[in-house]
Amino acid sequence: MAAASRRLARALYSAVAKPLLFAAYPDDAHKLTLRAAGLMDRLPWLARVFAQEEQPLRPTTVGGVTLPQPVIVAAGLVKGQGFETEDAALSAVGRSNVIPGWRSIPLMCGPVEFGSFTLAPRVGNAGTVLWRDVNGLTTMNRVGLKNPGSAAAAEFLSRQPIDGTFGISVATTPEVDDPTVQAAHVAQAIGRFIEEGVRPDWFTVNLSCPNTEQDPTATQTTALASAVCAATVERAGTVPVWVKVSPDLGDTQYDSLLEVFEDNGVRAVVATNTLPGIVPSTDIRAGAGGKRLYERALSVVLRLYAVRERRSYSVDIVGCGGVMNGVDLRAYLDAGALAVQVWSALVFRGPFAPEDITREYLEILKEGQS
């Protein structure tokens, strides 16, 4: 019965709702997505009928967390509506899905990181925020962490039953230059979930929004991430911790910067986040996921991994950047991380791109034994 709702699903996505999706400009696309996921959170029932079928495709264990598969959609997806005041996302808590997707990504796409979510609430940035080149299987973002704030989140994340595997990131404030500041305000965002008793899989730490200027000389972001993670591990306590980086940084930085992590009890590292740039035919500065982040995010990984050798470290890799199918599956995975995360790939092939990416590395892997 599971099988053939799949099945079912697959073929309502393929004659429907992909062909309405890409004839939309893609912030359109984005807000009908939400608003389809939130419809399937309020009906369980619909929910399921595209739900992964129970049987893990390939459990893997990275960064102190076992997982269904080695797939995992990234964080910017399910991270909820943006609001001006603490005040205003509270009071909207009660009586709306501030957080669209809680219940139907988890069960279509298998492991979830929720957020990035800030200390405090943000509306993001206004005007155009997303943009997509087909050919080049690339997205870009501006979204600017629009998000209902950690207090928020936990609160309405506290009174779901989520299933599944699911961590939860928490972002820097981006105007706070000050890393003790900055510290206070991660430690203190990962409190609120922790108190309202949310306790995710794990924790990431996303340090690359405001940190994503080349600094080879490793001096501000180490001292961040320093200060970050000594605050954030110990405030998450039993939960593992994982960092999230940029990938234009310099190579004495990832250097630095895996040494802070394996120093501070961090258990995974995530290379990368988006790659700065410009939208083509524009002025607009924004971050750049899919193919055109692929080379670089796997370069980022192959560096981190000959450190973490080298040194003996623990700390586990995350690739994320550009993976579409088994092949880039199967790249980050001999490159040395352990799993990788998707965002592109759900707009490019749909809410079962997770499992199909697995099951096609799985294919790879059988292949090459026959």
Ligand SMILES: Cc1cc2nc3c(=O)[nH]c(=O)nc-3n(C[C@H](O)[C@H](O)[C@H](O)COP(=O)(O)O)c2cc1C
Given for the second form:
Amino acid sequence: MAAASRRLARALYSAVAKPLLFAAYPDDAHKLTLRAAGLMDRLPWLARVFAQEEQPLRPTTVGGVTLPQPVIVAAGLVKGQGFETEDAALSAVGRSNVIPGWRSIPLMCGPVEFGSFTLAPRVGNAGTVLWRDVNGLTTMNRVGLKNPGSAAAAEFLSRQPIDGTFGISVATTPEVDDPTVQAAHVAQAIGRFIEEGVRPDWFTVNLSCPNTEQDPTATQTTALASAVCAATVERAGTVPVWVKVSPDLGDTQYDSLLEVFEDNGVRAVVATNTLPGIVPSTDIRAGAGGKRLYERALSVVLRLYAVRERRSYSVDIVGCGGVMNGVDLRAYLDAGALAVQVWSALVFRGPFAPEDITREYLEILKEGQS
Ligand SMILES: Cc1cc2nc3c(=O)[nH]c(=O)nc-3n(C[C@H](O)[C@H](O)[C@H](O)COP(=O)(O)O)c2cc1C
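So that was the form predicted on its own. Now I'd like the form predicted together with the named molecule, please.
Complete assembly follows, chain above in first position.
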């Protein structure tokens, strides 16, 4: 029954949803996707028709978490609406679905990283914020940390029975330079989830959001990382903490950051966030994901893994950047990652991408043995 309904869901996606989404502008396609996800949140029976099988495809332990499969939906999809103020966000919690996809995406796609949430709500950048290059399998975005803020997100998620494995990504506050203040912000944001009884499988600190106009370069100094990691690990208690880094740092900066993560009890590093660049034929700055990021993110994983091994560190590595199929997944796992996160693959291959990528990888392994 489950397999038959999943087949029906795939047929519906290919025949109806995919052509609609690809006919729309990327911003509109994104809004449509979230509207559909939000609708399915309210119709759990429908979300279950589309749901991935409950049987884990390939159990994987990474960064203190056991996942049913090594492919996770990356931060940025299930992150919620933007608001001007905390009061506005909190008052919307009882009235509307402020985090569309909270139920349907974990059911359909497997493990998900929610967020990134900042301490206070943010409306994000105005104008066009998303681009896609279908032939080059690349996405670009300048969403700019649009989210309801940690108080409303925590309040909302505390009311929902989330079915599945999920992490919560908390981002630094773009306007804040002082490491002590930044550490206090992130710890306070994490504390709000804990105080509301929301227990994710992991927290990720997003040190690396390059797309806000207030902090386009997303500074990741060791002083900032030390202060933020120490405060976060302490506040997260028994929940493992991961940290997400940018793809455009210098080699020695990665080495120093990994040392900071190891020294502060961070369990995994997510490599990487999007690659800063210019949207083709415009002068707009945005972050690239998908194939344009692939080689760069993979080389960061290789670098981090080499340092980890040389220094006998215990921080695990989660790859993120341009994973589109089982071959890409294998490349990341061979490079030393234990799991990967995907965003662009969902755009180009749809909601079944995490399952399909895992199955393709398992096929490759089987072929290798025969
Ligand atoms: C629209 C959009 C929003 C994103 N928002 C976030 C975010 O809030 N936090 C974060 O850590 N990464 C965010 N990302 C980055 C992704 O999580 C991921 O690191 C990046 O897209 C690279 O993966 P990919 O090559 O599979 O797309 C976002 C990406 C996109 C396309």
